[in-house]
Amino acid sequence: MSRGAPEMVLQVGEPMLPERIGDLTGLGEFGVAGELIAAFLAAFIVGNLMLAMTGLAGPWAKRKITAAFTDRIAVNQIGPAGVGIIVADAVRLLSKENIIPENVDRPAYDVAPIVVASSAMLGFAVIPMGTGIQLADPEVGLAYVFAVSGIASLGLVMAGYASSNKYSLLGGLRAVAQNIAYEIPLVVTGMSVVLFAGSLQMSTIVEAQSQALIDLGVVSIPQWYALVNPFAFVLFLIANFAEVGRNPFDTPEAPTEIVAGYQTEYSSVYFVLIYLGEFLHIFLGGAIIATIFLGGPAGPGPAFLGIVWFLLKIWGVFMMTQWLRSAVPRVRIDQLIEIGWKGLLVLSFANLLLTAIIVGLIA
């Protein structure tokens, strides 16, 4: 980065978004009730920002990107560049009859879509998106986001089991087997970042990356952990793609094998929730990658541009998932499990050991 455009740095201890809203609206003067309302408003803002991104990505961006890769036209008739398809799809899906198959386990069948979508939304609570744009900053932030994102596995296996459909059951079993196989390498690789930063707190991890890695006079390269440890960055990317079920690791859905897997028997609003949860988890994975490897909201220019840089990094990860979806073939389920347990797991522990040795020598 040039010296003429200094990098925005996130400072630890800055007021969180609920506190800023409380001060701005005067709600902070009403005690606990005011703080709860301010926290609700802050969560409402962040949640709707993520939902808006998901609404743009699912019905429209996914189709346009895939069409560009496969030399097709995609949506272009409804609104400018076909962007009206977002509203059209929403009306079409939500107005359809919600068909409930016979012999389903009704409580689990009803709850599963909510679990899949809400587990991703909970993860955004500790993600620093810019100066003061963060709902909470606990000392165990990274552990928290891994924990709540893992709840989605419960929702997927509930959907597969409760649907009373052999294809759904296979999809649910594949999903939980895949998540177990890749969750461990994901967490272990994330711990290598913790060794560098010395903390699980998300704001501290971002601040630790604000120093210059290489100063060439005119250009200063930031100490982003993707540059400090590119091996860990690549491992984390691969494990994340498996966690969110993107190619070549989309075997839990595998339309050519098991129709659509765990979501085969869902329709109308239930299907929307599962589809929404899928894209929310892609963006959550991108947010985690941006935070622990790409400096979070750091970027050239003033502090208020931090949210812009952060969202661009998330969309960069999303673009990569769509590229893989169009360019890389799906692996078989046995290959997927073998890659996770025999490949990524061993490499992630090797990376953790190597990182510990390097940090120890530097200390």
Second form
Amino acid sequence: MSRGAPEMVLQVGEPMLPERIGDLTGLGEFGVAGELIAAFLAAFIVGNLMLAMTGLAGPWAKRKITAAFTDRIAVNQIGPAGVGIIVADAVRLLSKENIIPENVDRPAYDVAPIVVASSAMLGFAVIPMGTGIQLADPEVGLAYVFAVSGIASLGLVMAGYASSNKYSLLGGLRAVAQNIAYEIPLVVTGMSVVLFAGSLQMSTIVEAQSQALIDLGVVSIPQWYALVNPFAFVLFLIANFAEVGRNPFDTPEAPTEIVAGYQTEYSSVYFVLIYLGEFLHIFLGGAIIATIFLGGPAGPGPAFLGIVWFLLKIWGVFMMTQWLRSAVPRVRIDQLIEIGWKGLLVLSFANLLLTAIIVGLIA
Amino acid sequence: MSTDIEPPRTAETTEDELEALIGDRAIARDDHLNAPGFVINPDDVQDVLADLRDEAGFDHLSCLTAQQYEDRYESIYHMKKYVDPTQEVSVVVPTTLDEPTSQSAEPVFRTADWHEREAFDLVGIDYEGHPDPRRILLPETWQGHPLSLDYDQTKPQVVTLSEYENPIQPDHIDSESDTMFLNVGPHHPATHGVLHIKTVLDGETVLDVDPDIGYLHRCEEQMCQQGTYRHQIMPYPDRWDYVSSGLLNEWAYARVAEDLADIEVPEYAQVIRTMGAELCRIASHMLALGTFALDVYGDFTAVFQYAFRDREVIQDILEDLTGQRLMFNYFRLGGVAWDLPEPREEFIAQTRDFLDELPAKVDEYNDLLTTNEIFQIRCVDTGILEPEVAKEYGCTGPVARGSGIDYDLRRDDPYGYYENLEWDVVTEDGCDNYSRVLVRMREVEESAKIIEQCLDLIEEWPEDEREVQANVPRTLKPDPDTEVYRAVEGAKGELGIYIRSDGTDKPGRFKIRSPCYHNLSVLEQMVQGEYIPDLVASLGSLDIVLGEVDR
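Next up, the form predicted together with its partner chain. The previous block was the form predicted on its own.
In what comes next, the whole complex appears, and the chain from above leads the way.
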């Protein structure tokens, strides 16, 4: 996990999680080594929080949510509401034979799942999750998140090419085409938020959303950028769904067309890693959306509830992906590219321009 | 009762006109129960067929039956008219045992391509000028022709994988060209069974497809030839199109055998048959809708699950009626196995409840599916099937009706109780995947209308006239060398059966005309130049069942 050097971090409010742990355990007094251990501990906590969420979401929540949408019951046999399936699934997936086909291109084939999964984990380092949980807060926070989550594309290409399978190759090519087409609108739309907040730093962006947009005395509507610029919010949401490869943009996997795309040949632990990576990316997408459009950990009640609100927002985005998955057809690959380059790209630049003008006028 | 569904008849081609048209080329007559038959020389096939199509309007090569007699081989071309399928003619082409070579009809009717391959494969007749004389159902390395008389039925043949054509062999790799060879199937999520499509791709664009079928070939024709007419054949049709079309398939056999043995079916039984068949049609179309949605949506989404949920209700109704959920075996020659289950009122009420709820469900499908804009951009103008092409390939059923061909045997060649009921034949002119979906959606509603009327009739039927079974002899032995070809409107299209009796209580030749076989053969015309997702969608829109393709 990356940890911004303390000197470089522009402290907005509270200290970062590593320092708090350092203070709490007294590790901070042991100099650099202590700080390092504290940082590892902090990263361990955040990483496990995200993995636990994925573990909950992948085998269980996803089934339950889509079942509700499609009039089914889904898992209900092991444990209350079937949550025991998480354990059963973990045992099942991890105990399977890891079949590695003869002609695969190693080590690219082996590295790809790790790249896919870890790139998403890296992104969480700079997300302010409320209740003081944030590993680092570099000035270039937003750019950093986009950069590391973009690494996943590399993993997908590696997986698609190294698998030595035509379906995987098609899936890998689709994934790249899609990520290039949608990363630009995503970043450009993210820029419009930066124009508002005047900073790339995550904590500053959250801070900027805490003022009231409309104050009605009893109820005060916060200045969340989703409310300030709903157009950008929708654009970002769409580009994000394409970026994480969910319906209606799940063409890189497209089960009925190209079997499972880049992950066709993967089994056992490798498959788990890729699957994990996908879910982590959905959650990272949710985290970015929550942070730059939905006020981050902001919500009613005392400040220590921040993490709860934050997780709720992430799960809200996750629910949305599952809803779309249940109800919306998949677009064809050429249509997908067309929507990206001819639609979203143009709209996102228009949005950026308008935002720039408005921000300029106000200033 | 109603006659507002009168088929559009054209001037009938009389036998005299046919005789005049074929003229000297007819070397003999060989009339079948359903149609006049003309025996011609093997060299005149293209000539005669082209004349019949162009001069007399026989534009539907419904089926090709090949068979071996003690002294000759015979290919029978069963021809019909799309405007009026009651006008039929059989063209009989005998060839000698020593040199079983006949002219190919492929240049006249594209659909002869697959048919002649099958005739070669199973019976052993060579077709001169055939563009692609390979086996079709059996592996290339198979020895002998299973339906020929000298074939050793008792000797098993094991074709190992290495012996059979290896789909990943290196010679598929063409280093010169920019194309990619891709095996879609036999294990692929979207092939609706074990179908193998050899695909040539340029990037994501499909250049060529070659369906490889036969993985589910179970010798259905032969098994039927070894069963007695009376009881042993009826269970087999359930296994052709096994996704809930059972009663429709059974009717195909019932119709042809009843014609052959001259059995009159009581009216009450016909009403029950009509009702059961239409229930099956709804179930089958719902499955088609659900799986098509699966192909386009890409996941087990709401539409698929809803379709299955609603289909389950029909399955329950059919289970109550027939005692079975999949292999009904409910029809008998001369009627049905038994009357409605007791208490009748409960069964009727249950079925009515389903019909009452159906419109709301169809609305729901329309909300989710046909009015969805993404669904529309995926389906409108993809998988184009022009009506001329459809006719050339012998397409029938919803596939033909989605291309604007107004052809439905229930109306055009009436059987059962259909001609006394009020309903419409559904056609759409779009010729694309979307039209085929719409046709099936609307046919569900038409079927519901038919069932509704059948229920009314059944309810009011006087108790002492509820005759479900005609008096049929225990053993049926039709006169030797009686030949008949009859078809019904199955869920997927025209399901025909040809039977030649040989004087025993088992058929001498039993040939199945599968609608899916024809509908699948047209795939190559629909997907060239389209993208892979459209290949999958087009295949889904054809609604094939491999059990019926391979038989």
